[in-house]
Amino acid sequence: MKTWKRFAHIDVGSVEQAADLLRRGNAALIAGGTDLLGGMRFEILPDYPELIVNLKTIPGLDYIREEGGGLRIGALTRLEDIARSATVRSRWTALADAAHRTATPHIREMGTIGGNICQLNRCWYFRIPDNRFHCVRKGGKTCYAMAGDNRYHSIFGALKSCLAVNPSDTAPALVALGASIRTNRRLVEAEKFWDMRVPGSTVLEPGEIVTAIEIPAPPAGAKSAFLKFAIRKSIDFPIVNCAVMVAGGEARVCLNAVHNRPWRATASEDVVRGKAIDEALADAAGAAAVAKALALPGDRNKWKIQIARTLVKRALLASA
């Protein structure tokens, strides 16, 4: 019989107080709780948090506003509010669409933008209850997906022998839009926010907390788009997703759920640079995006390569 584990729960009034509690020991942050609570319930990690620090009681972290032509979004802003925002949808369309395609309406009413970019991966070996697979991501020595079921895993190689992919929908939109992540200590380019040294993890250090998302004003005439392929359209995490911004003969293309971190498809950007985007050019850009993709042994995830190629093509056409 499972024994219930106790933890303390503290409502904090400031980011500084939350950061101080995080630095003291085995603590976890909670905002919407859509990722944390499931992980705690099934005890997927080796260590169960002794303290839950509630960020929702911190004033002033839930907002969407334009500043100097750019966009600033508080870390506690709900995904549904971003999806419905006329401001976001009018000029930063890819982000509004990405927020709208995340999970279910009920989860979007709870989940926050800060939580969405900091969530843990969805690899089933990592997520299995009671920490039955002590994998590389948890400090072990084995990636069980290597010889196991890896049909949804990385198509751009492994890092430290871990094949898990980044599951965020908003992450590729933030990269494509040139966003930065504001923390209580620094400003980090979205493209550099996910740490390559620890697969799928962020660069956040102990006591460091995301406070805002900052996105620059889009270039004149810019258009952006977000597309997602999932098994169930209304709820699932992405099999592959893609965000694109096109302006002035330049494009920013980002795939996700294909690698440990969002994958900037610079080869696709080179293909379309300075050219008018039509179906043939978009198709060539899609092919370039996956030119270095490699299915895992047994080709169980080879199908993801074609999906990634098609999403790049369609997202470019939608942004042309």
Given for the second form:
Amino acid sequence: MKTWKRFAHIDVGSVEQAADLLRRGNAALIAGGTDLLGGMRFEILPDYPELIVNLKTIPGLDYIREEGGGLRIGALTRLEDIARSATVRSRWTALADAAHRTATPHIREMGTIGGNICQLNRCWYFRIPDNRFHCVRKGGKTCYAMAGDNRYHSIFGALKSCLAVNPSDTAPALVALGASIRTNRRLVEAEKFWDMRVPGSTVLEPGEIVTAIEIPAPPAGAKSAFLKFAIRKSIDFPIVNCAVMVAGGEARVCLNAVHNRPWRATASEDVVRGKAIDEALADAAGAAAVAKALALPGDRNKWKIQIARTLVKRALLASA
Amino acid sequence: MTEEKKAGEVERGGISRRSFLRDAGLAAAVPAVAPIARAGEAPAPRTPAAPAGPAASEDSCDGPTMVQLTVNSGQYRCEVQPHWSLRQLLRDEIGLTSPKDWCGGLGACGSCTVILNGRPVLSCLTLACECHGAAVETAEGIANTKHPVIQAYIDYNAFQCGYCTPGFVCTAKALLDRNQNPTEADVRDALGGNLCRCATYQQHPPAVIAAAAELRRDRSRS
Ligand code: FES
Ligand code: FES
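The structure above corresponds to the form predicted on its own; please give the structure of the form predicted together with the partner chain next.
Then the entire complex follows, led off by the chain already shown.
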């Protein structure tokens, strides 16, 4: 069994203290730890943190609250608590379902919503032990998925030369529900929260830390849904997932695991705008979602296009 | 305490697999670390056991720290390195070998499951130094309290080689703690992170449902 190389560890009492330590040097934040510690054990990145900064000792970041009709979730809230929350399920169904379909029960008991949206992208070249492929996401020059086995990779092209996909299940739900991410510095619309960084997956700057998720009250009569295609019903990351919110002739549709960032399918939204959603319309919206999708040379990931199309259709029908 | 680490090992000669499963708790729960005198005392914040090194700020630790935790019914004070997993602490220091390694610490198999503060978690991906003040339950402790889930696993043959069983038992016990009357779907959902190479899957839901019924009977008797 591989054990971790040495590191130092500190429990912090405030977000500011954590931010300060992050700015000072080679440190990494830990909340649930399921993404961080797996990556560290296998030394997937060229740099190994010298210091792990434990956020779990900061009081007051673990809560689910209704505020002014909207929902506010502390960054340290466990995914399992979100999945089981009657409040979340009642009006933000897509998020409850997305949290419930994430990983395994154990990982949901450990993993937090803040960590889930900040997890690193998924790509087997990026994640291979001992940094055997020094790819663009690690400061190298090549995306090895471009000419390699890319059956799980982006169907909407590369972002900054990287084909890895964002694997979060909660991310598309947050985009569909119109959420924003509160950090110690600013409020970022969920849609603008993700980016291709080396090696990160978000727009967070050094010393910036997610503190809460803010989701507005859904419009009257809104319904939302989350669907996931994975090899197994539990444990697996999505091959493709999709979240949808439909209210008063408007829909918000977001796919994930199809691109470097969650992919808002505005073309599908245009198709259903102002119309009653039935089988034929949902099918057309699914087709619109993937009209610009492109299988990578060799067609290894072509299957994902059909899956994305079908998930958009089914998620729309589920929220109609 | 590192010198005494093997104190909790179980003598297995001549013990059948089933009686081992049933009795493991009794034997393996012998504390490898001297239990703390007064149980139930609130632990002070964990303290560095060695001066902080260059990478760390004044109050961080890059050397060993003392953590105080409850494991099953015993209280332990242990010196741990920052890079130790909870599984390492339980197995190599305290001597409780039920949390297994199967997937190599990827978080993909559930065979290292323990119950940490009421939640079923992966001890391979939990840092020992973050368990200060925690309450941990392992399969040994569950067997020790004669929890009906153990007998149910035996009655329903819900294992073959038994390697995955401690992880399943911990996960099932955590489910029964919060759900007195789980449906088959609830059980399948809760056990969705535990893999069994012997493919005993279909035996688990009836075993856990039987354990739930037994627990309800226990409650109505008392
Ligand atoms: S050893 Fe596989 S999940 Fe911990
Ligand atoms: S009983 Fe053999 S691995 Fe499950």
